[in-house]
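For reference, the chain that follows is the form predicted alone, supplied as structure tokens.
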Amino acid sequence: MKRHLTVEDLARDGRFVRVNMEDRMNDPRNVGGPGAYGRDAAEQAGEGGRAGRVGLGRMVPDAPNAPDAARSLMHGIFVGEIQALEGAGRTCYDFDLGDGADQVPYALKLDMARQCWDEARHCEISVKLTEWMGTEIGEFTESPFLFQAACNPDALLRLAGVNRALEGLAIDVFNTMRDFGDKAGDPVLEFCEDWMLADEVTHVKMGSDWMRKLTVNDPERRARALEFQSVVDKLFSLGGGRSDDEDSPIRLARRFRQMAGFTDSEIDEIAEVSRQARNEAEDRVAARRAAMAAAAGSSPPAS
């Protein structure tokens, strides 16, 4: 069997529609307003807020587009679980046993095998939840960004990008969906998300522990891994839609991140990265709106 697969090597059936992150972020349909979120988002956008605010407003059950937003997020969780399963499985297979730079300890492979078991269960739960929420596989697209992080030839950077950064994002997403299920009066969604959230905390903790173990005598390698993690965190901060702000659709789950081995300073850094990503996304939205207005021969909305 081939080692170190690329994203193009991933097998999918005809139900899946794959789109890369660049195309997804540049989709002109993403310049829309706050309809998927709460009334507070609409009010703030019209009361001195920037007209292009991205991801502003908590996802609340009584918002006009909340059902579609929740179904889209659930589909994103599902495809993420598939890629997490594939990534952990590849780490089990791609590296020989040993202490070299391109090798991994046996105990790390055992942790990745345990994560495969968890992710397989998450895939099953997520399929049932998509059906429960009234959608199906392929109604929304799949972005292969999680597996791309798992393609790194350095096992430590895989742990930093997948277990620390993207599984950390999963903690925030599951916590958000669990709270949404509670507010919506959906005990099935709330219970399932709470169950998977506990697993994600474990997966991130494994990444935190192994990063420390593998770099205990190599601070330069640890610095490279943390730098890679920061890059992944910024790229996949959902355009700033994941942040520490009260009005954020996906809030940083500080308590669960602390349980998973993050320090307060690391969480603060992620929050700052998310704020930067949000400002950059707002600037892109404003530029696209101006271009669309110019093409239509009208003036863009005032910011």
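Only the largest set of C-alpha atoms that superpose within 1.5 Å between the two forms is called the rigid core. Residue numbers count along the first chain shown, from 1. All values reported here derive from a predicted model rather than from experimental measurement. What changes on going to the form predicted together with its partner chain:
- Residue displacement note: residue 10 has its CA displaced by under 2 Å between the two forms (rigid core superposed).
- A movement of the C-alpha atom of residue 247 reaching 2 angstroms or beyond is seen between the two forms when the two forms are aligned on their rigid core.
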Second form
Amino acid sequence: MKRHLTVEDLARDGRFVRVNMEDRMNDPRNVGGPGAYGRDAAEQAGEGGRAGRVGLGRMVPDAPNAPDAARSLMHGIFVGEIQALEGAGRTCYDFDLGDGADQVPYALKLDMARQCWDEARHCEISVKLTEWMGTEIGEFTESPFLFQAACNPDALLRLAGVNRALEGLAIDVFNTMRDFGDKAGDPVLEFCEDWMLADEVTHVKMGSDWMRKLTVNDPERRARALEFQSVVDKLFSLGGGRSDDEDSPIRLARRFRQMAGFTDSEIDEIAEVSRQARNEAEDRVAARRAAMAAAAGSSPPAS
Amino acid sequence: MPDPKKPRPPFSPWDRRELPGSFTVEETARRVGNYKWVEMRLFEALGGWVATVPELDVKMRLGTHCYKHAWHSELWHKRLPELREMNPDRLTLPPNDAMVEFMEALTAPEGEDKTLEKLVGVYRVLIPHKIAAYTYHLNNTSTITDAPTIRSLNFALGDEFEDWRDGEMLIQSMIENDEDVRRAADRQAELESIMVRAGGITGPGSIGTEEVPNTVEANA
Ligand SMILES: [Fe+2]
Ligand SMILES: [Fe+2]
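Previous: the form predicted alone; requested now: the form predicted together with its partner chain:
Below: every chain and molecule of the assembly, starting with the one above.
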């Protein structure tokens, strides 16, 4: 078996529909897109949302599209769990043991094997949850972004991109979904998210610990890893949907991130990246609306 | 209330453990080093295969089993220094070249149409040989002096039996016609032949037969 796969090598059965990240982000059903799930009626009518803000809002159970929003997010979590499993598995296999940049310590492989088991359970949990929520496998698309980050030839960069950035995001998402389950009166969802959240904190902490251990005498490698992490963080800032705000779609889970080895300034930086992305997203929405209004004004009246 | 000063035998009447065992400290360390080598190659391969199998249930099982073998390797890694400060890295070795060849052949299938070959190699050849070698060790080591190895063997064997059953049932569920039967049998024969030359996961004597077993070539 060869080492170092690409996303094209990922094996899936016939139900899965793969799309690239751009297509997924442009899917109007996604959070942040026009007519996105989970917005309240005012937002969907384009008249400004909660707190008078046009744009992104928290997923709330009484929003008209909340069930679909939750199902879409859950399916996204499910395929993310599969890729997390695959990525951790590849890190067990792709490297020789050693201290070189293209090698990994034995204990790191043991951590990755442990993560394999955890992610396999998360797949089991999330596939049952998707069924519980009335979704079929393949009803929503799969973007292989997580596995892409797990293809980096430097194992430390894999940990920075996957464990620190994307699983850090998973902490925020699971925390948000757990609260959603609580508010929606869905104890099964709340229970499952709480358990997965516990494991993700461990995975993020693995990333933080290995970042420290592997770069103790190698500041350049550390800088490269942090840069990669920040690129991934920026890429997945979800159009600014992640912040400290009570009503943001994905709330930054500060306490759990601290448990997982993030410093306060690192969490502040993620919030800042997200704030910038939010401003950009709101500018885009405003521009789109202006263009639609202009187009409507110039079109001939319907007969 | 029983008299706390009343003398009792050092071994309770139901405790039948005995001192003699078949293995010296050095031989135990050699076997344990072989075990660690095999468990490592196995958990790495299972982890690597996860991305290459399209069947969702197999994917999740391989991910689960990957960790169990990693944990076994860690049990053996920790046992080695206890055997007279044996260096774990120096002793983490295959028993011979044939065992290296076996693991290379085992891990060779890669494509998404090769799940059956992957599963047969692990669950119909390697794991049965691990169960055999672990059982031989368990039944022949000193139940008093080597209790820590016995404890680890029991942990590992518990997992091996469970995983063997999981894997065998996956295989049975994937064999649908005569062609599949042949594929599974051919794959098993191919790997079993190499394992015979290796003499088992710790080399000749893995299950107590001291002589090097006849090779397939010698029998032909
Ligand atoms: Fe997970
Ligand atoms: Fe995870």
